[in-house]
Amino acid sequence: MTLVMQILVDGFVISSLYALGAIGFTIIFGVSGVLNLAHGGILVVAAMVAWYMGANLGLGVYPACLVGILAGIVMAYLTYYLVVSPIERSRRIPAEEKEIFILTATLLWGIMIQEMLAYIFSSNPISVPRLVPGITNVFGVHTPTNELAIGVVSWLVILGLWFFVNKTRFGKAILAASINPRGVSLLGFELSSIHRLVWGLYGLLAGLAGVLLATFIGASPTNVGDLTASAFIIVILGGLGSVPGSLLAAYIIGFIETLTAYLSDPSYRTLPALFMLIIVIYLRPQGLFGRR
């Protein structure tokens, strides 16, 4: 019973973090059609910067985490302006080939981020101090209060994002751009402005997810590929561009990985999710809730 509760608690926390990061990944694709394969790099940059600010510059845990989140936003905009936007604006690349060019470019950019982090910080794993100290008893399982706080914060942010998208003018413009880009002009917005707003929002979500991850299980430049793969599996399983699908898929993948880590070997935690992805692509290539 204790093991079951531990799996449920850890699965909930890691799934909430996956959901937080994958929603931004999904929104980016839904609005601009970009699959950002540098996603894991942005998460790890936020984590490493937060750790460095706290461990080496003496900032408290909360200011350090805020700087880490800001680093995630900066890296998201660097990805957009240095990698994605030049390809989107290029007249030399045929329109039908731009998607694959962006896919390849963000993959290479992610590798560059990983190597840069390893050079600056080394490949040793780091961890950010817990945001909330103490231990909480959850149905007989002694769980760090920080883990429960991570799940709560993740869902508060997700609910805040839902309110922003559905109840504010800018949010409705993002929703319109994901459904019908031409409809954005009817709201008085330029599509380029929506893209810039979405990339900033994505950076905020990715930065927060990276910082929270570092307070939970830590982070390392070697995690870049695994985090990108997990996000990619989630958005494919949930359906490209579908936020509800990404939420459901994040919990499916999160619990599968947690089960694998506890019942088998942690180094194999991503294998069952990869097999599931292959089955889904074969049986339902549009994913659980995908439109395309």
Partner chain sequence: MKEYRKSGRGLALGAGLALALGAAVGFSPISAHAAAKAPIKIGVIAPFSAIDGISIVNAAEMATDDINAHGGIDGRKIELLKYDDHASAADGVRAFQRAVKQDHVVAVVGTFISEVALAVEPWAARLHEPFLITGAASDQITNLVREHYAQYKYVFHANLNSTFLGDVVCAQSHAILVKDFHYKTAVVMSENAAWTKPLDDEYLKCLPKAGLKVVDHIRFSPNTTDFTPIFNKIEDTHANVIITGIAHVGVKPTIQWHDQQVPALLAGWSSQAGASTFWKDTNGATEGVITGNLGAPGAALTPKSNPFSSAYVKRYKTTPAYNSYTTFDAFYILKDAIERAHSTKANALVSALEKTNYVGTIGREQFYGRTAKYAHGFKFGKGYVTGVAIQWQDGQQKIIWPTHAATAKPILPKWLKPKK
Given for the second form:
Amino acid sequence: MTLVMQILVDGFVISSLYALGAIGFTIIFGVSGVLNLAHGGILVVAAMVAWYMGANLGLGVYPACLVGILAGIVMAYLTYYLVVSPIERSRRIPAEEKEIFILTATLLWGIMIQEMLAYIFSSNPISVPRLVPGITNVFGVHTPTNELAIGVVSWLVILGLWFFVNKTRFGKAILAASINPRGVSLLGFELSSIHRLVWGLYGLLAGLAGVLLATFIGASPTNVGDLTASAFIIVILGGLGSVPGSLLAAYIIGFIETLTAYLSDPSYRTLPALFMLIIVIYLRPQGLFGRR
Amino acid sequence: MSKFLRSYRFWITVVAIAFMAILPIKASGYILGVLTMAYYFGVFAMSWDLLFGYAGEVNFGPTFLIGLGAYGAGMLNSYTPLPMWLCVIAGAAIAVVGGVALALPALRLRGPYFGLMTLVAVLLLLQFIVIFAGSTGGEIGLAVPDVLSISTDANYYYALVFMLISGGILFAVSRSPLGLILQATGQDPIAAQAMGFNITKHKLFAFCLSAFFSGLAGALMIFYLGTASVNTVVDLAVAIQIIIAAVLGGRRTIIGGALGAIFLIVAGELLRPIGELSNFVVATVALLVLLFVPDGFLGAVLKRRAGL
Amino acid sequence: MKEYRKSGRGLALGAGLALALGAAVGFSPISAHAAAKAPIKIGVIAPFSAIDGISIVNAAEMATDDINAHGGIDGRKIELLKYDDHASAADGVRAFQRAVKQDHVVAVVGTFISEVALAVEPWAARLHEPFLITGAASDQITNLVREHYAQYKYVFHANLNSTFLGDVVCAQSHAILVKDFHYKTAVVMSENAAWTKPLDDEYLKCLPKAGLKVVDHIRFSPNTTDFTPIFNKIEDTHANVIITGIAHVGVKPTIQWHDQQVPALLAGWSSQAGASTFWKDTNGATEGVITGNLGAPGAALTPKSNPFSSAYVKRYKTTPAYNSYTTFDAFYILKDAIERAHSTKANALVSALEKTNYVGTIGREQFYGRTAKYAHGFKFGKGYVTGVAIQWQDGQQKIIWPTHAATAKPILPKWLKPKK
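Can you now output the form predicted together with the partner chain? The one shown was the form predicted alone.
Once more the chain from above appears, this time first in line as the rest of the complex follows.
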């Protein structure tokens, strides 16, 4: 019985974190068609800035985390203005190759972020103090309260996002842009201002995910590639550009990993999820919720 | 042919090869060691270009093929009495088998989905190496008993000859009718299919060829180093370096891949004094080239000539 | 005639690049006609960005400056050459080749990770280069020397091997965990790496003899990020203590152990916990953690221990790691051997090194003979190198074993109680 509870609690926490990390990634693709392979870099920047503010500049945990999230937003805009936008506008790059160029360029950008972080902060793993200290007993399972808080915050953000997209004017414009970019101008919005807004939203989500990650399992510049890969996997499994798909995929992968870690061996953690991914993509290349 | 013999390109080629061949007389062991690695890397990048440049598939998984060849050969050498050259051939064969196993399902997919499939292949291989650390040496590496040679000059010539032969074959393939068909399928798969080409068959062949040379190069490289380790032959960072090399040199040129690889490795060595920042500088240069010279070094030169 | 167009231009660029390189060839190495006062070159290989890698480089710098300030080796100064192996076997091999073939160093000292040391070892044999291993611990290092002495005689293991590290922990565990805390059961939890294989074998053998029943044995992958499942499993066994074998990781398991308040003490071997920065790295989660070490500030194992550790702390603002002690001593062992051999030639140096009898910072240092089980390894036990146990108490590393060097009594983190 405790084992079942352990798996449920642990799976919920890790899946919520995965979901938060992947949502921004999928929204950016849905709206502007960009697969940002520097994603992990943005998460780690937010995590390390929050850590630095707290541990070296003596800021409290909450202000430090806010600065970390801010750093995530700044990084998202830098990614857009320095890397993505020049390629989208370039006349030297043929239109059908832009996707490949953005993939490669953001990949390089991710490496630049990783190397810069390692240079400034070293590649030793860091950890941000818990937002909520203490231990909660969830039906017999000792769980750090902080982990439960991570799950709750993730869901509040997801609900907030749902509200924003469905109930506000800007949100509706984003939704429209993801369906038909040309239709947006009919609603009275510039497509470029939608893009600016979406990249800011993306930075916020990635920054938050990075900071929460740092309070739970910590972060290090060497994680950049793994974090990008895991978001990429979740988003493709869910169907590119589909937010509900990404949520579902995050939970599927999170729970399969947790089940594997508890029932067989923590070392095998990622294997079954990867195999399942191959099978799903083979049978249904557009992902669970994707449009062809 | 006589026109070819009189063309300046032919003579530049001869001079360049001759220069590389006589380099050991004058160059120090250190420079030769750097170039030896660069030549193996050049083969990685050229193999990747055949698939990416010509067949138009974003392959994030070159190190899946290289890693299979390297670890296949290395483990055979460690755990069986097979002679080294047999291990190298077996490594290349394992890479081809692995390549087919990956290609058959993956070639049904396009764009990011194909990319993801190749990415997952690398992650799986990495996981297996880490899980079976007892026999693979895990994340740090596997020491192999045999080495190609302990002489710097001999190692240099092995790598040089290997790069020239593989480059020649890959280049010939890319210029053959097969290469043109691959290029056509990469740019407009529907039109190519309408013309009656069996796209999958051609792409599969390209994949096998790419796998063969990647695996062979991986196997030879570990017998040069005397060790196989994840961060020289499997890690995503290596895959990224290969992609950077091919893009820098110029896609759809094959030879550009080798140039890009030599540039990257040599630049990495020259920048060694600035320490940890060297990778940052290399990535920045690559990004700038990508943004401002999207055709790469060789592509840009060719385009300019074509315009004249 | 389109076939060769691109290749021609490609190779033209290649030729340009090759020419640029050719210009660099001009700097061929200065011929090594050693003038009487030419410096003696010694190489150090380590992963610079790891806590337990830079500690090797720091100690090498200190030893070099120290020896040079006191007249050098037979009047010749040491020139230290540093190589980063990035914790990678291939980079380690390349660095070693460069050190020997390009820079012509007399001997190489290093490195931290066993897999890297084991990959470099055959090159020491092939290139006939003395190699003093001061950070890696795997028993395989000395096995190679014993089995193929003629080839591998150039390798010396100037560190305790994993089996001995296991013995150090068992001795400490008997004195502290069993006698003071009345603990009875333990879980062995080690990272999956070459050095922990003999360590775990020794743990499983000697912990029961020390009075701790091993109720579970976990080997985790060094890239594990979430330790919750592992700690939950351990909690289910109701073990009193977790005996660790961790060096490549350290921060993550310690923080998660503390945050989850795992009801079992963390003790054993946790290399990173030996560094004073570990308190800050873990935000204080390391309170109560016990780890073995070879030396520690304040532990007067020999007259040289405290002068070294306080000079190190003063210079680098952090405590020396286990491999700082061994690396610092390795330079003095080399100095001693070169002076006795009156030569820097490999074979003469090897014979002199075999006769080493040097009181270093962590005990009397001698190497086992060529036919011994641990050929060319550090002698372990009373009168030689014995190790210490340190515990994090209130932001400080306290020595809690052996008793004659102890600076504090062992304590328990606040959520744990001694058994009756």
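Between two forms, the rigid core is defined as the largest C-alpha subset superposing within 1.5 Å. These figures come from a predicted structure and were not determined experimentally. Residue numbers count along the first chain shown, from 1.
Given a core-based superposition, decide whether the C-alpha of residue 258 shifts by 2 Å or more between the two forms.
After core superposition, the displacement of the residue 258 C-alpha between the two forms reaches the 2 Å mark, so yes.
Would you tell me if residue 56 moves between the two forms by 2 Å or more at its C-alpha, with the rigid core held superposed?
Residue 56: C-alpha displaced by less than 2 Å between the two forms.
Report, in Å with one decimal, the C-alpha displacement of residue 275 between the two forms after core superposition.
Displacement of the C-alpha, rigid core superposed: 2.5 Å.
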